[in-house]
Ligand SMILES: Cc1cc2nc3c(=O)[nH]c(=O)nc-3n(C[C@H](O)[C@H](O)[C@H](O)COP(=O)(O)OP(=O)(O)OC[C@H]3O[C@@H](n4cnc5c(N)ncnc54)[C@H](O)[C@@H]3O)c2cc1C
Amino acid sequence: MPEFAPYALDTRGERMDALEQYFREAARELREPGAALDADPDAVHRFLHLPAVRLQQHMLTPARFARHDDVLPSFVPAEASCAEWILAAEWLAYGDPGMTLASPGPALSTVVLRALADEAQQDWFFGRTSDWPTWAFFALTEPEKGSAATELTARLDADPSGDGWVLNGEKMYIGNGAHARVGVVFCRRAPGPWGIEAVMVDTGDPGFHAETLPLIGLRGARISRLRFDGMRIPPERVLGRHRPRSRRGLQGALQAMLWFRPSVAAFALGVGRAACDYVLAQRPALAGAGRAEVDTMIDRLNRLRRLLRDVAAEIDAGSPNTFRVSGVKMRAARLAEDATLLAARLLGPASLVEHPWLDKVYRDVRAFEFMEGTGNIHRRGVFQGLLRDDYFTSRDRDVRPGRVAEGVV
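Please supply the coordinates for the chain just given, on its own, in the form predicted on its own.
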C-alpha cells in the first residue's frame, strides 16, 4: 500500500479541516478491501464494520433518520451539504472508488426524496435505508436511451382496479440495483416532460426482476439491469404527488444529476490524486522530465479541486451554474484517465502486471466518463454556457483575467 503524500489543506474553517483529516484517515482502510471487492463484488459484506463504509449512509440521510452510534465521530454531519459530501467522496475514492460505490445507503435517491417527498414518503423510504445494511438504487437510465430524462419509455399506467398505478419497463446500468431493498424509478405517465413521474419501489414486491451485469472495472458498483413487469405502485409512492406536474418527476431527476455530477468529479479527482501519489511512492527518486510531468498533473488536479469546491458552494447556496457543473465533471473524468495513463507509462511497460493496484484503478477510472453523462454531453453544456456568456463568474474575469479558461480547456 503506498504512503499518502501530504497535500496542503484548504483553509475553509476548522470544521472542514477536521472533516478532511477524518476522511483522509478513514480512506486508509479501503485499499485492501478494494482489492478484495475487485475479485468478488459481493465481498463488501466482509467490511461493513469499517467507518469509511458507514459514511455514505450517514452523510446522505436526513438528520432525523440518521443513526447515532459510536462508529462515526459526532462532527461528521448527516444530511451533508454538497461541499461536505464531495470532500468525503474525494477521499473515499482516494482510498478506493469501488468500496465507496458498494457501500450501503440511499445513494442518488436521497436528493430526489429530499426535493420531492412529503413527510410520509420520507418516513417510508429513509425508514428502510436507515436499517443497516440496506442498499437503494436510482433508476433513470434505459436501454438505447441512456439517461435522457425526457425520452423515458418505462410506463406508469393506471391500475385497472382504479386504485394506484402499474409500472412496466426496463432500466439499465443501475448501481446496486440487484442488491437493493428500495429504489426510485423514473417513468412516463403521459407524453411530454411534465408526464414524467418518480416512484418509490420495494424490490420485494411482485413484478421486480434484476440481474448484475459483468464489469471489468469499478466492479463494486454492481451495475445492474432491472425489469418491471406489471409492478403495482400504490398512490402514496408517487413522489411529489402534492405538487403541480411541472414540479415533480423531471425536476427530481434534474436536481439529482446536478447534485451528483460534482460527486462523480470528486471520485475522479480522488483516484487521479492517488495515482500521482502512487508513482511518487514507487519512484521516490523520480527526477527530470518524469517528475515534471507528475508535478504538472498534481497542479492540474489541484486547480480542478478548487473549481469543484466553487461549484459545490454554488449548489449549496441555491445558485448552481449547470454549465460549470458540466465542465468540472467532464474535466475530472479526463484528468483521472490521464493520471492513470501517466502512472502506467512512468512505472514501465509491465506496470499493469507488476502493480495490481494500478491495474485496478486503470480500469476503474474509465467508468467515470459514462457516469452522470458522457464527455460529449457535457461539452455541449459548456459550449452552450459559453455562447450565453453564463459560464464564467465575475471573479474569473476580474481576479484571474489571464486564467479564465481554467476548467474548460
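Beyond the form predicted on its own, can we have the form predicted in complex with the named molecule?
Chain only, nothing else included.
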C-alpha cells in the first residue's frame, strides 16, 4: 500500500490544526480496507471498529443525539460545521473515498432533517441512525430524471383510508440504499416545484424494494435502485409539514446539495492530492517536465483547497454563494480526474497494471463528476453567476485578472 506523504499543517488555529492532524492519522487506516472494499463492497462490515469509519456518523449527527464513547477523541465535534466536515472529508478520501461513502451514518439526509424536521421527527430519524451501525439514504435521483431533479415523478397520494399517504415510484443511484434502515425520499404530492415533499421511510415497512447496482469505481458507495410500491407513510413522517409549501420538500433538497457539494469537492481534492503524492513517492527522482507537471497540479489543488474553505466558511456564516459552490464542485471533479490521468501517464504505459492502488483511484474519481450534479449543470450555474455579476468576491477582483480566471473559475 502507498505510504502517506510528508505533511505541513495550515495555520487556522490550534483546534482546526488538531482536528486536521487527527483526521490524517485516522485516514491512514483506510488504504487496506479500501482495497478490500473494491473487491467486495460489503466488506465494510469487517472494518466497523476503525475510528475513521465512525467519523461520518459522529460528525453529521446533531449534538443531542451523539453518543460519546472511547472510539473518537472528545475534540472531534458532533454536528460539525461545513468547514470541519470538508476537512474530514478531504483526509478520509485521501485515505480511501469508497470507505468513507460505505461508512454508516445519516449522510446527506442529516441536512434535510436539520433544515426541515420538527423535534419528534428528529427523534425518530436520529434515534435510529445513532444506533451503531445504521446506514441511511437520501433518495432524490430517478431513473430518467437525474439532472432534472425537480421533474421527479415518485408520487405521494392521500391514503384512501383517510389517514396519511401512500408512496409509489422509483429512485436510482442511491448511496447505501439497499443497506439502509431509514431514508429520506423526495416525491411529488402536487405539480410544480412546491408540490415536492420529503418523507422519512423505514426500509422494514411493506412496499420497500432495493437492489445494489454494479459499479466500476467507487464501489463502496453501494449505489442502489429503490422501488416504493404502495408504501404507507404516516402523516408525521412528512418533513416540515408545519411549514409553508415553499419552505419544505424542495428547500430540504437544495440545502442538502448546497452543504454536500463542497464535500464531494473535498473528496475529489483528497484523491487528487493522494495521486500526486503517490507519483512523487514512486518516482522520487522525477525531474524536468514531469516534475513540473506534478508541481503545477499540486499548485492547482492547493488553490482549489483555499477556495473550498472559503465557500464552506460562507455556508457556515449563512451567506452561501451557490454559484461559487458550483464552481468549486465542478473544478474539483475535473482536477481529480486530471491528477489520476497525469499519475497514470508519468508512471508508464503499464501503470494501471503495475500499481493496483492507482488503478483503483483512477476508476474511483470518475464518480465525482456525477455526484451532487454533473459538470454541465454546474457550468450553467457558474455562467448564471457571472451573468448576474454575483460570482467573484471583492477580494477576487483585487488580484490580477489572469489569476482570477485560473484560481476562481
